[in-house]
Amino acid sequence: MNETENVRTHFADRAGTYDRSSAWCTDDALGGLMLSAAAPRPDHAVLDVACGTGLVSRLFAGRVRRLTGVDITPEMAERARDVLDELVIAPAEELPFADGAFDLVVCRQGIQFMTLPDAVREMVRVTRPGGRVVLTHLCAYGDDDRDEYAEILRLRNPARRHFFRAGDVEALLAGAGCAPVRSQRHVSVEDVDVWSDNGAIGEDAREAIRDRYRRASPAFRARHAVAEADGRITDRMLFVVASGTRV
């Protein structure tokens, strides 16, 4: 099974439970930061890349002229159809749209599964000059927690291809031809037991995640403010909301 099929299979398994698989999925504050970064207008055409079940698309519904979603997993994307004007099943690395077709392109938690920097360059290509691309992604705080975090994230999602530190997402936009690039940060407090129960991994992987948190280095525990009470572990997870204007 190739990398794309790994991603499709993973998210087909998660389609029914995805919306409640993490606190950040429906976090109003995180959604508000995305809207602020995108600054949608009623005359805008918006593309939601890796639209999944439509959680991000729903933020823009009723605020813009046209809303298009693209994803590679039909089982997920069909759940977004009711909120979209158009749904396309296609990879982000080969977006089937003309240059400059959209005023805004948004993607939350999708680039970790894509060929980079190709996918981000495609997002910029289909954005009109002066339009905006907004990437929102979970990141390690820095070098001192990245490797441990990558191990935990890989256990939760074996289909993941990339792991980011704060600053990496901004660099992708800049490298794809966006300027200026700005970013904001958001911390989501996640119950690790809930977060790991995503419907696509077994109990052995979930226990390995718990064990990794319990054995985490002092630096990791401090960065993530890891806490355990009554057998429940919490992690303060960092999201970066990065936005760039196509030159």
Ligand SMILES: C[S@@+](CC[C@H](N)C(=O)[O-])C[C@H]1O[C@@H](n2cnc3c(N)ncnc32)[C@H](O)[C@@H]1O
Second form
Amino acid sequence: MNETENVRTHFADRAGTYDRSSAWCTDDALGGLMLSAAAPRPDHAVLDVACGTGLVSRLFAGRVRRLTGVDITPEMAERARDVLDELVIAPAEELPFADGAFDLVVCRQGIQFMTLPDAVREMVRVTRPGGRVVLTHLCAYGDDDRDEYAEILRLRNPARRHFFRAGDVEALLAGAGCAPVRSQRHVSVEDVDVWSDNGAIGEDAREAIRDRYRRASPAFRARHAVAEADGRITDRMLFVVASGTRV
Ligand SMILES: C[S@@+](CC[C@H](N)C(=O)[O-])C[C@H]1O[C@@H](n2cnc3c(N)ncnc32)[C@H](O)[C@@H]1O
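Mind sharing the form predicted together with this ligand? What's above is the form predicted alone.
Entire complex below, previous chain first.
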């Protein structure tokens, strides 16, 4: 299987339970940060890239003129259809839209699976000058937790191609021609047993994840405030909400 097929297969397996596979999926505080970063207006046309089941699109529904979603996994994206004005099955690296077609382009937890920087350049291309691109992504806190965290996240989702530290997402927007670029942080408290039960990995991988947390370095444990009570592990996961204005 190539990388695209890996992603499609993984998310086709997860589509039915995706919305409850992490606390961050439906975290109102994270959604609120994304809305404040995007500042949607009633006359705006919005594109949700890697829209998945439409959780991000739902934040914008009723606030904007037109809502378009794009994704490569039909099993995920069909669940977003009811909230969208238009659903397109296409890769983010080749968005089938004209230059400057949107006032706002948003993408949460998508760029880890994409060819970079190509996909971010495409998002900027389809945003009008003065419009905004908002990327929201899980990140390592720094160099001292990055490698261990990448290992844990790959166990949960082997289709992942990139892993970011705080600062990397902002740099992608700046490199694709956005200025200024601003960012905010959000911490989501995740129960590792709930988070690893994503419908696409087996019990062996879930046990490997628990084991990796139990063997984590002191630096990782401190950064993530890893806690274990009654056999359940929690991790304080960092999200970066980065927004850039298309020059
Ligand atoms: C973790 S889900 C995020 C869904 C949604 N954005 C959210 O925050 O709930 C990742 C989504 O990215 C989509 N995806 C991955 N690679 C893609 C690509 N190259 N182009 C478009 N969509 C992609 C997957 O099909 C999946 O629906």
